[in-house]
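Take a look at this one chain, the form predicted on its own, written out in C-alpha cells.
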Amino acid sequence: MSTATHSLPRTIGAHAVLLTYTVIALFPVIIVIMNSFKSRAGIFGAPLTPPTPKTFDLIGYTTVIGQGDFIHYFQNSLVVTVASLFFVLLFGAMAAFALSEYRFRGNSLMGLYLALGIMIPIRLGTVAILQLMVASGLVNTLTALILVYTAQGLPLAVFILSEFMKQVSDDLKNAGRIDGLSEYTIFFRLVLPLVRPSMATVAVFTMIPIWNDLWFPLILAPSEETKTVTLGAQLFLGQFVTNWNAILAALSLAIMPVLILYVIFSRQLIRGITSGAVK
C-alpha cells in the first residue's frame, strides 16, 4: 500500500511532464491547421481561436490547388520519400543483418564507421555532393535527391536494425540453414518479419527529415519539374507581400502524410521504441 502511495505522485508527475510536452509539440500544428481555414483578417485578428462563420474561408486551399501546381510538388515529394525509404530499409536491413550475423575482421570498425554518419551532418558535404551531381548529370532530377536521402538515412537504419537483429534467435536461423534455406531466404522470410517494429521505427524517423527537407531540393533540384512540397510552398513567400492563407494551407496539406504514416505504424512504432528501451 505504501509503495503504491509513494509511486502515485511520481506517476502523476511523469504524466504531467508528458502532457506538457504533448501540448507544446502539437500547439504549432494545431495553430497552422486551424488558421489555414481562415480569411487573412481572421488569421491576424484572432490567430489563437478556431475559425468562426465570419472568419471561415477556403481561399488558401483553392489558391494552393489552383495556382501553385501543388499536386505536382506533392507527387515529387511522395516519389522521393517512398523511394528513399525503400532503399534505406532494404540496404539498411541487409547491412544490419551482415554486421549482426557474421563475424569478420573489421566488423566492429565498420559498425563504428557507420555510426559516425549519425553524428556528422550530411549538409557539411553539400559542396562535394553538388559537384558530384553536376559531374554525373543528375542536377534537377529526383534521382539526386533519392541518392542523397538514402545515404543520409542508412547510418541510423543500420545502427537501430543491427541491435534488433542481434536479438533474433540463432536456433531459428540455424534451423533454416539445416532445412536448406539460403541466406537470402533466411533474411527475408525469417529475420525481417521478426524486426517489423524496428523497421517501422526507422521508417518514421527517416521519413520526417526527408519530407520536411528544404536544403537539398533547393540546391540539387530547384527546377519547376522537380520541386518538392517544401520548396513549392516558397512560391507564396514574396519580398513585399506574403500569401499567408496559401502558405498555411500548403503546410497543412504537407503535414497530412506524416500524420497518416504515424497512424498506420503507431502500434509498431511504439512497440519498437519500448522493446529497444527494455533491452
Second form
Amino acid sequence: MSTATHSLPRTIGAHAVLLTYTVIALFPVIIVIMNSFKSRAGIFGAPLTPPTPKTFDLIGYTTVIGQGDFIHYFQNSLVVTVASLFFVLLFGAMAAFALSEYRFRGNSLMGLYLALGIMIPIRLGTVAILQLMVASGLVNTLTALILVYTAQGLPLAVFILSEFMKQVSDDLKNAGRIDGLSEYTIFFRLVLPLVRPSMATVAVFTMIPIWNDLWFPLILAPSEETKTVTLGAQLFLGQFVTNWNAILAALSLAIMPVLILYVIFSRQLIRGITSGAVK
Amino acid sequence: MGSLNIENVKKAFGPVEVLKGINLEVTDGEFVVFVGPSGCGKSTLLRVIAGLEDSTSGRVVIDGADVSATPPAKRGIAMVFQTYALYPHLTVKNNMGLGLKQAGTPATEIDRRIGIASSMLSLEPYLARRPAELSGGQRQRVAIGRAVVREPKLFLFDEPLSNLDAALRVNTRLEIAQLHRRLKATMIYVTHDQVEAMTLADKIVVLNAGKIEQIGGPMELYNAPANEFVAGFIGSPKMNFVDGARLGETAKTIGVRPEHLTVDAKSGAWKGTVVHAEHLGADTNLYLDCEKAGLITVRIFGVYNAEPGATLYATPDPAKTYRFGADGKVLK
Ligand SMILES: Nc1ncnc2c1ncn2[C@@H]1O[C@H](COP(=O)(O)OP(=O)(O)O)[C@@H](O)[C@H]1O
Ligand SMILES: [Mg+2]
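To complete the pair, please output the form predicted in complex with its partner chain; the form predicted on its own was given just before.
Every chain and every other molecule in the complex is listed next, the one we just looked at coming first.
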C-alpha cells in the first residue's frame, strides 16, 4: 500500500507510536479492572497477571453490592453529574450566545470575567463556599454539589461555546429574525443544533472532573444520604486495613457510567474536534 | 405600495463610520441595485433597511411610514442572503412557510402561496426535501421562494449570486429579472459585480466608502459618470486613466474607455508596444505600453492579430474622452 501519501515504514511508525500511547494510557485502567476480579492473595501475589481460575474471585463485587448503599451512592453521583452537566450546558450556551451575538457595553470585559474561572481553581474558595452553604442550609444536599459544579464548569463552557457560536452564520439568524422568530427560538432551534458537536466536547470535559471529584462531596455533602461513589469508596480505605478487593471493584464499577456517557457524546465529540479542519 | 425613503442614514461601529449619511428615494416597483467594492457598506445599508441593524442616526421610511423602531418581521420586507440561510432542520416547504406561520396566516393561504411560488421557481419536486439534499442553485431558488411567499412590499437581495458558479449565475440572474417583471415588486439588490448591476437595474446606486458616489440608470452611469470612481467602476474592461500633465492637458486625469480607442499600425495619437493580447473571439483586448499614456487597455471588436512586442498607435475618440479635475469630479 505505497501511495503518494502513505508509505509502509511511515504507517508502521505511526501505528507503533499510537499503540504505545494507548498501552500506557490504558495500563492503569486494565490493572484496576483485572485485579478487581481476583482474590486478595491474587492481587498481592501477582498484580500484573490476569485472573486465573485459582485467583479468580468476585469477593470485591459482592462486598460492594452487599454494602447495600452503594447503589444509592451511584444514584447520587449520577444525579449530581447529569444535573450539573445540564445546567452547565444550558447556561454556558446561553451566556456564550449573548456574548457572541449581541453588541453591548462591556461585552469583551464580561467575556473575560466569565472566562477567568478557567485559570482560578474553584477550590480556593472552599471555605467561603462552605460558609455560604451552611448559611443557606444546603449542607449535605445534592443541590449544594450541583450548584458548585455548575459554577465550576461554566467558565470553560462559555469560553469554548462562544468561540463556536461566533462561527454560526449571521445570515441564518437574520433570516429567522425576518421570519419573525423570537431570539429564544433562534437560539434553541437554529443555533444550538449547529453547535451540537462543541456542546458534546464541553460535556465530556465537564463531566469527568465532576464524576471523579472527592473534595466537594467530602466537605459539602459527606452524609450517608448524599455520598457519591468516590466518597463511598473511601469506606474501604481504612487507616489500618484497606479492603483492596472492594476498592478495585468499586472503581471498576465507577468507570461504567462515565464510559456510557462518553460513548453517547463521543460521536459528536470527534466531529467537534475535527470541525473547522474539514468544511 | 413599496416605496422606500432613506433620509441621512449614518451608521458607526464604535469609532468606525461605515455609512456616512445616505439619502435615497426608491419608487414603487423599481429595481434598484447598490453596487460598490467589498467593504463599502452595501450590506450594512441593506441590513439597516431590513431592521437587522439600527442606524446611528437618520430615518428609514417604507411606504410613508417611519420604520426606524419597527422589528424586521413587521416591516413588510423579505430578504435573500448570499449564503442562502435556509433552516437546515426544515423541509423546503416549511422553510418557505415559516414566516407566514409565525405571522399567523391560515394554513390554506400558506399552501396556496407556496404552490404559486414553487411553480414559479420550478421547486415542486423538491418541496419535501431538506436543504442539505439540494444543489446550490436549488437552495438559492428556495431562498428566493421563501421571500416570494411573504408577498413583501420590498425585496432585499444581498449578493444572492456570489456563491453560484458562472453558468448558474447567469440563469439565476435571468430568473430574478423575470420575477421582477412578473411581481412588479420593489426590489433592492446588492452586488459588487458591475455586470449584475448593469444587467438588472432600473437604477444603480454606486457606493464607495460609505458614501453615494452617483445614482442613475445603467446607461447614464456609463455615458455620464459623475467622477473618476464611477467611471472606473462601471464598464469592463475598466476605463483607462492617464495623467493629464503627461498629455499636456489642463485636466488632472484623462479617462477613456478601452472600447473608445482605435488602433493603427502606422499612425495615431499614442505610440505604444503590445504587452499582451487576449483573444476572446467576439473581442480582442490589447494591453499597450505607450510612451505618453503609460499602460492602457484597448478593446477591439472582432478578431485582431497583434503579437507582443509589435508597435501600434492608439487614438482616443475625442467625443468619448472624459476629463477629471483634481477632486476626481468630471470637468464639464
Ligand atoms: N458588526 C460589525 N462590527 C464592526 N464592523 C462591521 C460590522 N459589520 C460590518 N462592519 C464593517 O463595515 C464595513 C462595511 O461592511 P459591509 O456593509 O459588510 O460591506 P459590503 O457589504 O459592502 O462588502 C466593513 O469595513 C466591515 O468591516
Ligand atoms: Mg456584503
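Note that the rigid core is defined as the largest set of C-alphas that superpose within 1.5 Å between two forms. Numbering follows the first chain given and starts at 1. These numbers were taken from a predicted model, which means no experiment stands behind them.
Taking the core as reference, the C-alpha deviation of Thr20 between these two forms is 3.1 Å.
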